[in-house]
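First comes one chain, alone, set out as structure tokens in the form predicted on its own.
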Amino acid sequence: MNNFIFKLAILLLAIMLQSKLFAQEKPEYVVVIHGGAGVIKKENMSAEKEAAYIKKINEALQTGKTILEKGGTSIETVIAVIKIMEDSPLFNAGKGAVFTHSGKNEMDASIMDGKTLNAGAVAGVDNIKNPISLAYSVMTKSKHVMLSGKGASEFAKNQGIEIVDPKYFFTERRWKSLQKVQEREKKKLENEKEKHGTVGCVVLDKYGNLAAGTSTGGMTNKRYGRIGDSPIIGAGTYANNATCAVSCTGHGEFFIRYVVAYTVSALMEYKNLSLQDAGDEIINKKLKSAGGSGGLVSVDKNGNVSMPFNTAGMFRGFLKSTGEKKVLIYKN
């Protein structure tokens, strides 16, 4: 009897150890995305619109999975995934970019390679179909990190980046949003809080390399060539193979002041915080106490994922080679 109990105990211990090892299995690859954060509540979302967002997020994740399964790199995955969202009118990036005060669309984007710490960004472009592609060209084909406005468009033409008529970015939904904001402005009413429209992607590939990218149309009714955190390395985008890859979405001015994306990496490197704790520290403590709203998506060198935000919702999702996958919108 005692021998039977001993063998049973050994068997149970082996099962427990195997389960623990499986739970801690490092994924071969991970792709994480966001499509903006803010006042996103289920009661304000129609079933059709919710389904459309979920479908597009799934499409973006599947695009990343296909590339990574075939041995694609983190950088090429970030570009391909973000282009899916830039081409959709659902998100405030590319085709769905919001309008400035003067009725134009001005877009920003950035990308960073965690292996080399090389980065590229563009700001205030109005005729580039996929700003993330131009950001990559700035990173790989120029001596600079950030180009803006007409200069960025000139560089795009020289690099064969797809140029479109600015009318391409017109959507009735975004135009109506501008009219609504400006009407409230005329009446000196406080504008309703909207979601911070930005798209982003962070990736860990089979080679252990991290990459991050972010793209946005900025803020509705913005003036004077305003630029937010999305094209600023360290504020809206950051990647370092030693720690993590981060893409942010939120009130850009706060993300710039608090260097949010880099802070996650710094807290991990210098204070030995976990990815989850580092993200919570900057988003749910420091940023929130300062009055800054928004969130971020991140993945560390071990394939751990964190998606903290301090708003009512954030379009987000992740997929791992282990089969784990989530697509979420609301806070709870």
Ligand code: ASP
The other form holds:
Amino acid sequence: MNNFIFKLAILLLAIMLQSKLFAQEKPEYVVVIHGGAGVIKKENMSAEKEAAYIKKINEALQTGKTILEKGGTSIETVIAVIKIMEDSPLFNAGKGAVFTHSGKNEMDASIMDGKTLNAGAVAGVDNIKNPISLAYSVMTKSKHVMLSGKGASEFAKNQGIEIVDPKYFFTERRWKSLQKVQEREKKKLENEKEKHGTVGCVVLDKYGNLAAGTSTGGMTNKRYGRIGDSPIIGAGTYANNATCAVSCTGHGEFFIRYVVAYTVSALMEYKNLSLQDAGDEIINKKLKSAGGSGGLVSVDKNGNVSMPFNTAGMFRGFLKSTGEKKVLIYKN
Ligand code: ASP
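Coords for the form predicted in complex with this ligand, given the form predicted on its own:
Below, the chain from earlier opens the complete complex, with every other chain and molecule after it.
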């Protein structure tokens, strides 16, 4: 009998230990980023280029960590992290923005505060060094949610936001991409699927507040003032403390029509889906069967992270206060 009780006690102890080991510790803060999804394959990437992306993603995550550790807010973090990526020529946002059909750079960005559901966005701006900062000013200093083009620039000047000569956005790499796309267009050849390079960041801070932001140059060779999903709240960006924060990247027309970012939140709120199941539903089922390529990064109110995409790769990474960290580019 004694032997039986002893064995039972050991068994119970083992079960308790195991469940403690597997129980997810809720992180105090989480920062998740993406640098675009698309045809990103290892065989087409040089070792130097890969290292440069990984270094920048690490730098952005580290910046987020430093702010969050000191008690910074989710909104502050989203802005600082996105600025790092906007200032890098590696991504299709800010400095590295792609060219339009007429050889210009027109950028879109948005930001949303999950605590208040306040949001700000700018579309088609061509002389704003950090479009994410302007989106934040729209949210906090205007009565509106979205400003565009010349009006947005005028507002930026009034707000003391950094304005640059549009030449600042010239990069050889993006210029060559435009030439290539236009040559194929002339020959009536289908263009290879876009390499998207939009940037985005979602954050959970120590106070339990979620925030999301997205910034992009849009799609190479875009014309007629085309605007994608990135500055559209609910399509490219969404945050709600009751559910999650989401930032998308991919073929914008699909993300607008399928209201992707909000759908993740709605599936959680109304259907009780987990963050992961909600993201998979929209990205790997709905969007995929419709032919919409792309992905998203997300974090929920409990600090769970999900980064689904239906393309060959997506520049992505996350960092939690628990020490858990990942930086990834390709599938698997
Ligand atoms: N979603 C962006 C757009 O359609 C592009 C991207 O994410 O690469 O403008």
